[in-house]
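Just the one chain here, laid out as structure tokens, in the form predicted on its own.
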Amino acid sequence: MEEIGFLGMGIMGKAMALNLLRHGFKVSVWNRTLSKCDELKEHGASVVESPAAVIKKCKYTIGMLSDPPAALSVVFDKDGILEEICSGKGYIDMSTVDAETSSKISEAVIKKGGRFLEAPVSGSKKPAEDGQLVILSAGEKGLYDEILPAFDVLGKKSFFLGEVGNGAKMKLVVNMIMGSMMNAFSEGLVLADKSGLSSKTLLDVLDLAAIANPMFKMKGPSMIQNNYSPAFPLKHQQKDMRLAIALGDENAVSMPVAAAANEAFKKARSTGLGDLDFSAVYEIFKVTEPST
């Protein structure tokens, strides 16, 4: 397959680019802080000085940025994607953004003659490392079909959801559910502990119950050991909750559970937990409110 460009060497982008390299793809990488590309260079990647230079060099370029402002920046800023995107070049944005941001990027890329696909992913650091992401694509079907060999390395399943915006919306719904579940899980762990029950036994019971799921199984043991090494930073989870609630507002959907979960994540961010894993919201529930 053609050489692939990759923009953004955060927790997810780095793991995904390394996976492509391990499977024999040629990869050119860029990150705002270029030193974050050093490990990729050791594994055979070419380090390029700007998003525009990556686009110029590669037929297909993937972006994995932290939030909507970062996703827009690599497109519209000086030395950005728009300076070199043209006919025959494809940009695949795998960042988690809102549908409006995705549509804005799509329109700008297509206006320059380029091709666009949004493809946010469900999954965090470990699934990214293992090639077990779920990829939620929308946009140009032809570009989706062409990039599928790379998607097959990055993920266990790829979905094509139609027009641009649908991938972003699906990702926000998934992460809204995940964030709400993490809040309920944290409350349950605290309730079990305060009631004199073993947290470890609760995890064993949940794993055999109808609500058993990989997130509880993976996060639970670390949470009860106060280990919040970031696989998916809490600040990004709160950003996704905020964007999902905004999507609910657009569609007149009442979301009281998501709103309450968002407040808990906001509180966690305000106490300095934003860079830890999103499961660190557990710490907020462990604090006993002083009686008045």
Second form
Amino acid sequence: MEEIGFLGMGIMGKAMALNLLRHGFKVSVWNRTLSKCDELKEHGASVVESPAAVIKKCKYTIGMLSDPPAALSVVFDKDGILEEICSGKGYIDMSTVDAETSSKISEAVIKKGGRFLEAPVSGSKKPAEDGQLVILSAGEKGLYDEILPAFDVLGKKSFFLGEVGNGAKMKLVVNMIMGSMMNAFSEGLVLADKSGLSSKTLLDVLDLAAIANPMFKMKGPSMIQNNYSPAFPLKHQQKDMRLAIALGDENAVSMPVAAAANEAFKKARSTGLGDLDFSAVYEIFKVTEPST
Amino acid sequence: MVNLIRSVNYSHHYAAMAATFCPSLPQHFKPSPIIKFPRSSFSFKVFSSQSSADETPTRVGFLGLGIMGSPMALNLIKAGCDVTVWNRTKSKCDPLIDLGAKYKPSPAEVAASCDVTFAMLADPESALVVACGEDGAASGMSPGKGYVDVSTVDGPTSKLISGQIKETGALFLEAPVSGSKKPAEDGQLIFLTAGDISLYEKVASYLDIMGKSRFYLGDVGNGAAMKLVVNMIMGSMMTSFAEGLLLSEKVGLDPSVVVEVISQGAISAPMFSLKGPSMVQSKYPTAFPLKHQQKDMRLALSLAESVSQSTPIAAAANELYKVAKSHGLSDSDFSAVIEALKVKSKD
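Could the form predicted together with its partner chain be given as well, to go with the form predicted on its own?
Expanding to the full complex; the earlier chain stays at the top.
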């Protein structure tokens, strides 16, 4: 397959690019802080000096940026992809953004003759490393078909959901449920502990129940040890909750539980837990002893 | 008391060997460092209801033949146990009597004629009446007998029942279950027990007929608390799921695809895969009545209050169940809570 460009070497981008390299793809990478590309270089990637230069070099370029501002920046800023995007070239934005941001990027790319696919993912660091992401794409079907070989390496399942915006919305819906679940889980863990039960036993029971899920199984043990090394930073989860709630607001959909969950994530951010794994919201539910 | 529970950290986890006889059942058990093997071997269908000490088969009573009690009692009968039943509405006993169960007209008489009596009632009020009311089970209890309350109640109610039962010299075990109608039918319940450990050991083989795993959690109140914590998480999860499905529909996505996407990722849970498809079609066949889920949320919030814990998520979820109840959905499956989020047009 053609060489693939990759913008954004954060937690996700790095793991995904390495995965492509391991499977024999030629990859050119860019990151705002260039030093983050060093490890990729060691594994055979070419390091390129700007998003525009990556687009110029590659037929297909994937973007994996942390939030809407960053996603917009690599497109619209100086040396951004719009400077070199043209007929025949495709941009696949795998960042998690709101539908409006995605549409804005899509329009700008297509206006210059380029092709566009939004493709946010469900899954964090480990699924990215293991090529087990769930890809939620929407936009140009032809581009989706062409990039599928790369998707098959990056993920375990790909969905094509129709027009631009649908992928973004699907991702936000899923992450909204996930954020609320993490809050419910945290409330339960604290209640068990305060009622004199063993948190470990609660995890064992949950693992057998109808509500058993990989997230509880993976994160539960580290949470009860206060270990929150980031697979999915809390600040990004809160960003996703915020975008999902905005989507609900726009459509007058009642979502009281998500609203309550968002409050907990906000509180967690304000107490400095933003860069930890989103499971650190657990800390918010623990009652702190009043200082005497 | 709390510190004692923590240091003992009593929890037995036994993967039901019966599960291996039914390959179509989900293999939810995980290997545990403590695996107890039955002293007398038994096949799933033909059960010799021996405790290791007795020579005569144990006479088992079963009070309460609702959605859960009926299939549970049925599994005991199918396994060859000597079962005597009672239900407030007698007609519910008939199918079981047809299959060989005995019948007594009051909880007291069931308890008096049995060695171990199980009770599966809908809520704290009925559990209390059946155990301690007029002609209640306690009136038929005596030394050497045991009472196993499988109802889901609050800690104080459980302790009250325990006190009344033990006053007669009998043993008591609280044993609420995780799992609803289908797991009850399939013998795949999870027992969360606490109380007299000797009674726990005596009834272990019956629990293994009705369930896939069992936990012993120490003093009375711990089983009730564990059940409420689990159902609090479950109740909140269901409302989160409902919010997501509704939002997806309103923004032009196919909620069936949402269910599929979720089943592929980190938050994939049997409950979502099972109930998602019917929720998408606005159907809520009752496996776990919404009124009971709301009861559990209420009891969980009460437990949280008793230990001064703030639970905003559960509180928000509870409000939705209350709204659903006010819309007449008490007897629908608890997944009907999604209706509480939908806009009702004014007639």
